[in-house]
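Given as structure tokens, the chain that follows is alone and in the form predicted alone.
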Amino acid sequence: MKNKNKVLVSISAFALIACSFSVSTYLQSKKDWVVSESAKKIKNPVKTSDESVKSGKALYAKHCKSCHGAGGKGDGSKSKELDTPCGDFTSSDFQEQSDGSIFYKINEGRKDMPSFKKKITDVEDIWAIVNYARTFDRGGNKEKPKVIVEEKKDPKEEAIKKTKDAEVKKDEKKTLVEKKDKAVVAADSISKHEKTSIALVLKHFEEALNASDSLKIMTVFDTNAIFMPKQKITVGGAIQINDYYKQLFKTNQLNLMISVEATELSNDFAFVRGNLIGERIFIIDNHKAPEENSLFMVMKKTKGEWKIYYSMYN
């Protein structure tokens, strides 16, 4: 009999413990979902609009509807399988929460409510769900965002504004054209100046040829210049060019004119195409022979001065 009483006492104690555990679990599930003050104060960066609500509705249907129900009342097809009630989104308790609180709960999750921060990686999508959840409101949410309604504009004011905008654009276009014109004029002025400088160097070259002055010729060539005389070996460097003309002037007297047909500028280089026309006088017997050659030169600007960098004629 004593043993039987002991068994009954043990069973009663076990039942009491089990009951206490069930009650504790139930009460625990009923506790408020604590959200930090900082999370509550987070402002919704996604404005409520037809587009954001439509996007939120699609995401809600995909991730939330099965538990929370089509109308947000917590009566979805899977809600009965859960240990924790889904809650009613149409209730004032839910709608009186801040947007930050709702966002936090969707993002972080708790118990049966999963965390969506890995499932929905774009936070703007979660905010869109918050905007859609606000459409379930029945009692008037005190933080409910207002859908932005486009303000009606006065047709007369719009016409005046369009006229002013057109005038501003016209003035801007005119200013831009004037700036371009000035830039073109400035570029043309620089180009004209450089071409004049190049023509002056070629004039010095012409004078040196006709004066049989090899030293003066040396001054119009770049130190590392290349000269390709007609039917002669290529000469490199100003000193060798000086030696070439020194030998030429021992047997020839030149009477030539350099004419320029075209000059193209490219930064510190210029490409010159022209003609070398005149006569050659042979000193040995003083007889004359006509000279007419096509001329091509590359000029190089070094330390602000143009020099002949490459020269050939035929």
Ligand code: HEC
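Form predicted alone already given; the form predicted in complex with ligand HEC follows:
Chain only, nothing else included.
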């Protein structure tokens, strides 16, 4: 009897430990998907309407249902083949995220979750899916979905719907123009967000230059970055760039300001033109020399982060 109890205790202790491990690894993996503050704040330019939810539903059925399931519970037919659980769109954890976060995750993807920015090229469509995702029941069917999508088969309502549809068709031209405007607004909000992220990287670069912090400089460059300094030999690779600055900081203290004149975006690359202005102080005798350079950079986005890929100034 005593022995039996001992066995039971140790089995349950083991189970408890195993359980807390798997819970913590689950929480860990979930926590890991960090969305930047600026991405969280991206505004949803597509208003929730029957129309947007309906188009979101159709897109969801085509692109997402196989993994996330018809009810958004993460139990689609493909989900069993995946290493990571798909998440539960009906949970309050999920629903408490901002539209911007959900949009960002669909756009970028990670691991088993595909990135959709190349598959669903009209950002307005992704926003429509975000609106549809908001209709999944919270807390397990307790609350009603915000928008009811199912069409009713009542003949009277069908007739009303038909007249409504006819009216909609009349306004089709107008709607098309509005749709285009919305798409432009959505595209604008993304490019604004990307440009802010790029400007932030350059701000870090500026801070690192002025703080003579060669290690921090390494973090703003892509591992395979190329740096072409004025009248000097080209430097390749973040480690070599770090060495270059280490040498420079031994004799020079910089006091520079980077300003961006123009940023052009093209998928995961961006072209930045700007100025690098300020002064250079020679540590040996404290004499100062003004610096006034034009700057050109190619930025590359890897795993959601912008880094300097090519940099040159003259």
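Numbering follows the first chain given and starts at 1. Everything numeric in this text was worked out from a predicted model, so none of it was measured. Each form is matched to the other, and the largest set of C-alpha atoms that superpose within 1.5 Å is called the rigid core.
- After superposing the rigid core, the C-alpha of F227 moves by less than 2 Å between the two forms.
- Residue displacement note: S66 has its CA displaced by at least 2 Å between the two forms (rigid core superposed).
- Relative to the superposed rigid core, S49 undergoes a CA displacement of at least 2 Å between the two forms.
- Aligning the rigid core between the two forms leaves the CA of N131 offset by 58.1 Å.
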